[in-house]
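Single chain ahead, written as structure tokens, the form predicted alone.
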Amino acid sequence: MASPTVISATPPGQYDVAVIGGGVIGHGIAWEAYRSGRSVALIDDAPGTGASWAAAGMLAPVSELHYQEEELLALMLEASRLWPGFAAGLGEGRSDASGTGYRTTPTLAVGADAADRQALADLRGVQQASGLAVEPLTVREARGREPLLSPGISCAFDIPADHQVDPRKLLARIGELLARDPRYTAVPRRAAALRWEGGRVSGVGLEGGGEIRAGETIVANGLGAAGLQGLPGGLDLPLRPVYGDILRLRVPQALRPLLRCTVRGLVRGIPVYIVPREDGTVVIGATQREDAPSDPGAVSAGGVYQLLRDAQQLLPAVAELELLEATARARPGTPDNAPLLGRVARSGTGPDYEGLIIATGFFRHGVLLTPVAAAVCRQLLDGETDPRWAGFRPDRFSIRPPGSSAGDTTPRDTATTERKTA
């Protein structure tokens, strides 16, 4: 990524660009909007508390490509390409990337029973004929790599390109450098609406009143990006929650290291992984289901349970680990499972939008993604686009109103997103 370069002097109050969502997604854009000269101001009442919290970290362009889902595999190898280069960019130097977490160890996948080995021995098929590297193992080979893997287990495979991160650490890490600089500003409120000036967005609306004004928008808050006032007039954002339970276990000192690498698995066709940690800790996830719970924080018993008895089938020493944390999180999913990423047309010929940018609906792929919805969202502000990209923009699932043409700058609440004086 490119180096720093100063764009222009700011005026008091205004910022080249205001991202609003301070999870890693919104962090990643807010970082590289830095990194290439531009003042930031990063909107979020509750920064990095949301799904990036509840998050493992798996980069795994491989593992996670899926059936019917080969148009999101350019976007997410690139985004590992980049990784890194992101990573190596945070840590100034550093030979451990900054404390970020980040780590090449390779992925093995590994099933429990038959039916398990013949449904991962099909996905490598797919996997193969993408031009993706995925190795069978014995499982001999497998425990002489994982001794305390269980003997039981059908099948492994070794998958080398897909690596992990710790979100945690890395939001951490991009916060703290970019609270060095003047150009950027932590603002602890939540976003309301969009403003708009002459037909373009020009800044934030808080909630309780204020304003931010800026050049450029990035609306990266996730799910609640849909509910933002001050959207284009026939814009939808068709988000939905997918909720997941996740677990984090300290394993104790005899037991140290559990494991060297990720391990992710089928379990009677249940995938469950596990991510070890560089502080003695490890990662088990993750369930998912789209009901609507009365409290969205609220972890499921049954999650739990499950996770647990699945992790132990494939590394029966789980049973001996220190439960520390069990969270819910819901993960922002559209109806392809393909993020909302690029600019918005003002009709399905006409030009884009001035001054907003959509960066939301990653699903499970928002850490891995990072990197390139960051580069994606920079080339975007220097006004460059990638054609590579043009399936993921955020106005796809949106029919526009009847009517609808070039010159219509309608936002949705529109007397709601004047701007006012604060």
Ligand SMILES: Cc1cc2nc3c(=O)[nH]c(=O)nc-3n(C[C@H](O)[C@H](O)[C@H](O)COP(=O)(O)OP(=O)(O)OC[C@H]3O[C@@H](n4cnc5c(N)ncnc54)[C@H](O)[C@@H]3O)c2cc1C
Second form
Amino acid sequence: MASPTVISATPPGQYDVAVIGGGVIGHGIAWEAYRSGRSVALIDDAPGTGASWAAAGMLAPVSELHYQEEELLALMLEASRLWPGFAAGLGEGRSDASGTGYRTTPTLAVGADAADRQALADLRGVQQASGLAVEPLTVREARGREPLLSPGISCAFDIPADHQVDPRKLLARIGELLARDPRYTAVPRRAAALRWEGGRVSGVGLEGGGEIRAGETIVANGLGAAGLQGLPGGLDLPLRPVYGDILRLRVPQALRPLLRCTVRGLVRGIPVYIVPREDGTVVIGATQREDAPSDPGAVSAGGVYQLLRDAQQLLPAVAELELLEATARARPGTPDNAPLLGRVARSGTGPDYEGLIIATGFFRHGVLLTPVAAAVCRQLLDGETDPRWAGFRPDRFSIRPPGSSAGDTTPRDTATTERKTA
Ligand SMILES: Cc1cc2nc3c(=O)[nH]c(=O)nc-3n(C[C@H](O)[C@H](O)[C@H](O)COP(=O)(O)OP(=O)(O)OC[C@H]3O[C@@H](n4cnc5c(N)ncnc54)[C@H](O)[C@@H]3O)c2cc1C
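Please supply the coordinates for the form predicted together with this ligand, as a counterpart to the form predicted alone shown previously.
In what comes next, the whole complex appears, and the chain from above leads the way.
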């Protein structure tokens, strides 16, 4: 049953909820908290410029299934189930649907050579064992749907449940809706530290001085979360940057539509995808590298070469597109590829710290997982927990010594920490 709407009665300068981080996750959570009737402050000095700026926006629980990630699959499927309602909720007052580029066109998985065909067929076995629909097509059938696909592809599979949204439009739309209401405040500053009072988190200290006071603080600043001061002593947020290069290209009028649905390919074992947008552009992505570039936004020349080479093998017309943009950003990765989502227990197993929720580590799936992250946070704000998502608790990698207590704001890098899993 849906929880009752909270009517905010907080004094000025104090918010029901402070969200640190204005990527898709922070925006999604802020939107859901606002919709629940709460006053919300979203703190970010550069909203929308992190991983969310680069993301292709594929909502792809089926194609993104990886071996031994069953619990994550359940979360991804729940997100997929929530997406139509989430997009519809953003459509208020618009004639052009939600204004987010949300599209329910299917995805085609295609292989380049015989080994790619075998790999995709093997993956289909795993997908089917998980109850997911993936149907083989002949090359002729695939080209009937997408005439510009190369006749040389080795195989094709139809994946009807994998959709897409435009993350940049999504961010803009949520920001636009929130900005209309005085219950929402965008704070264009960097968060420096969590503030504590009486053993609970009472808000956020800002870089350069000042603070935002809040009943609940949600840490949703992607890779920046681990560097926040004042996290509970011993809490280990093992985030690592996994860089990705991605391209945006314009399709000349004569070639439109280049594609009707998203194409995900395997080319000599290397994944590549081509996502068509409503505005006549396409997104080609994405590499995955764990190097340490001198500039975190630096685009890899080898990455761009690989993307264009492989995309062109599947879709020769790629060579005729106009290159608009090459972008690189880091995904917030975790050791088990799953998010760090929920409240934090005192001493590892004690009652949860009050006033604090963590929502980071969304790695390759943050756009897909936005509605479910927002829903989980809303439940926690309402005092409920869903046992299905207990495995994503943010303290699962932390073993904290007995005696770690509320208000123990030992900086994370000096606290005693130990990984539970690799
Ligand atoms: C190339 C590429 C392609 C991708 N494609 C897809 C895809 O198709 N589908 C999908 O589901 N996912 C995709 N992803 C993954 C997805 O982009 C991420 O999982 C998602 O964007 C994470 O969102 P976030 O809000 O947690 O983090 P971010 O978008 O990184 O946002 C973090 C925000 O926090 C802010 N911040 C940091 N520190 C502070 C601080 N101290 N105070 C205040 N603010 C702070 C930053 O300014 C930033 O705005 C892709 C990622 C990449 C790199």
